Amino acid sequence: MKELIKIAWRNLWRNKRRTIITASSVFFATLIALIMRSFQLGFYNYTINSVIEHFVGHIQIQQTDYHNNPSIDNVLEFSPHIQQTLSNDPEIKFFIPRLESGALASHAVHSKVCIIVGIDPIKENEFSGVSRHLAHYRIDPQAIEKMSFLPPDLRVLIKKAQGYYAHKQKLQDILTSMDKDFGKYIDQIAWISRFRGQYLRPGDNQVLVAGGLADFLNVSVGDSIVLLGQGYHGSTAIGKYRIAGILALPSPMMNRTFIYMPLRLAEDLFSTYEIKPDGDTARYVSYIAVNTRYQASIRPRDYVPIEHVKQRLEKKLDGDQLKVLGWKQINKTLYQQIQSDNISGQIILMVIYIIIAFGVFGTVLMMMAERRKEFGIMLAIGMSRRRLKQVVTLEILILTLMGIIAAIIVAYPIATYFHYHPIYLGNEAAKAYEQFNFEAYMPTQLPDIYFIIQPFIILVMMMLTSIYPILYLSKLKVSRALRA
């Protein structure tokens, strides 16, 4: 076998141009497949993480009727039994209670219906990282007025970027997507647009308001808003609260409607508590969001361990008038959209594979036609057809491995870089993505099992092309080959 490998290797480099062309076709095929699949999986997981892991949770514990009728009256008691059950499960990473209900938010002459989310500030920040969305920059007419250093065309463009920004990088992404010349002035723009605000503390009598809602109500940090709604069992919910900070939430829908406040403050606002016969106070929440130690993903195998945790909680909490739901049940529409897009993406990959397969097959045909006389001579001097077939098969295998290994070496840093530095798709794409309630970022998936699957598919395709040379050599007439 070593001798055959040496012969195959030497044969490849007798015609360097042909070898480089064939290996390059395999290289680009594998590279395109890896990068395309990396962006597909990265986008799906980004979407799932934005909606599931950073807000909804892998699992939710609800009162039986809450899923079909999310009313303030269909709440559940966050009892010691539930807390102990969740705390003792080693596969549960975080669990947080939330109290959600609608209310009318008012300031001066402006009013709008909003969603109040009562949270435990410390646990919520560990669970969903709310503080990461606290606005530190604001582009508004007053800030633009101070940017006299900008050229006139950029001063016109920057008006389209008015709003709140949690990070300087997001501000830079949006501005440079409109015009790359903004990159020269980003430090000055960030300095002028600095914005104050602070995160909630457990005992605060303050709230966090989403940026879009704050703009509609014309409020800022330090202002007060009045909330009016219906409380538990028909009580009136009314309160006045100071704004501690503004949130630049990733979901446009949330950014237009959400107000966060400490859980105890929300319980007092909606009167979601009762005095038990033994004198203890029973406090109620809308649901409990649970994140496991696993990652929510489009791939079915990644959902299996989460499903096991869900089934275990169902058994332990059975009989408490509770319902335990997985993230696929809570977000059926999102999951179905991702599944359909995943299938269409795989179809596109298969089309690419077929196109590339025909291209490579054409190269193999050319190689066999050019080497007809060579094969005839080798057979004439005594080399068996079986060994000649083995040599040609080894040549195709070596070419394939050369292309695949080179593609993996190039694709690995690309997939890693764009995972941590996702591509911002621009303002036009952002408007389209608002329909699905997430930002227009396109990250990649870190190198994973797909870095094995995609090259393996290419390898199988290339080895299938070796069937033709084997059949060709089986029927080759030595006398005709020598006259070629």
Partner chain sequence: MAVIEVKKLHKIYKTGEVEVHAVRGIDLQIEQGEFTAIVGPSGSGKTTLLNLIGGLDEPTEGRVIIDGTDITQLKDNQLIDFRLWNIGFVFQAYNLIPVLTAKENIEFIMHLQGKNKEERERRALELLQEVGLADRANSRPSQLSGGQQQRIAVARALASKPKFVLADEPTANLDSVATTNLLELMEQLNREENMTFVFATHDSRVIEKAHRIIRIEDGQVVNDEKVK
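Let's see the other form, the form predicted together with its partner chain, since the form predicted on its own is already up.
Nothing else is written out below except the one chain.
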């Protein structure tokens, strides 16, 4: 085999330019495939991470009808049995109760329909990290007025960036995506636009309002809002609450509608509790979000252990008039959007692979035509057809591996860099993404198994082109080849 590899290697360099061009086409195909796939998987996981891991949960336990009719009447009791079952399951990392319902939020002459989320402030923060979204910066007309250091064009432009920001980095990403010159003034802008607010405490009578909603209602920290809605079993839910902080939530839909308040406060607002005959109080929640110790991702195999936990909970909690749902059932639309995007991405990659495979096939055709006589000589002097096929296959294999390995070496640091420094897509793209409730960040997936799978697919595609020389050499007539 060593001798055959030597011949194959030297054969490749007989026509250096052709070899370099062909290997380059494999290199670019693999590089595009890896980078594209890296961004695709990175974006899916980023979305799943922000939506599923940090909000919806891997699994939800709901009252039987809640999924189809998420009304305040379809709540379930957050019973000691459920709490114990979840606490005792070794594969469950975390669970939190939430009470959600719609209401009308009003301040002065402004009113808007909102979603009230009753949370356990401490547990919720551990689960979804709500406090990470607490706004620390606000770009508003008053702040812009103070930014006299900005050139006139930037002062006009910054008006488009009005709103709340939790982190300076996000503020910087958005401003520099509009004009790179904002980078020079970012520290001054951040200082002028700094904003105060505080996260909820368990016994608080205060609420957190999402930035978009706060802007609409024209409220800020320290103001009060009135919430009016329907409570449990037809009761009226009404209350007036002070705003403790403003949230800059990643999902635009949430940012336009959400109000967080402590679970006990929400229970009081919606009257979702009952005194049982034995004197105990039954407390009701909309659902319990559960995270397993596994990772949610787009890959089907990552869902398997989550599904196992879900099935186990279904058995253990059977008879409690409740339903256990996996994240794919709860967020069907998100899952289907990702799936369809994933499939279309894979089709694009497949098309690239096929184009490149035809390019390599062209090289193989030329190689075979040019060397017909040489093959005849080799067969004449006693080289078996099998060995001759091995040489040609080795040539294609080496050519492909050169391209693939070079692409992996180049793609690896790129995929790693953009994982930790995701691309912010800028205002126009951001709007398009916001329509689907995604934040416009494009992180990559750190290199893992897909760095093997994609090159392997390319390798297989390229090796398919060796079918032709194999058939060609099987049928080659020595005497005719010698006359070539």
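Here the rigid core means the biggest group of C-alpha atoms that line up within 1.5 Å when the two forms are laid on top of each other. Positions refer to the first chain, counted from 1. Note that the structure is predicted; figures quoted are calculated from it, not measured.
Visitor: Superposing on the rigid core, do we see a C-alpha displacement of 2 Å or more at I59 between the two forms?
Guide: False for I59: its C-alpha shift is below 2 Å.
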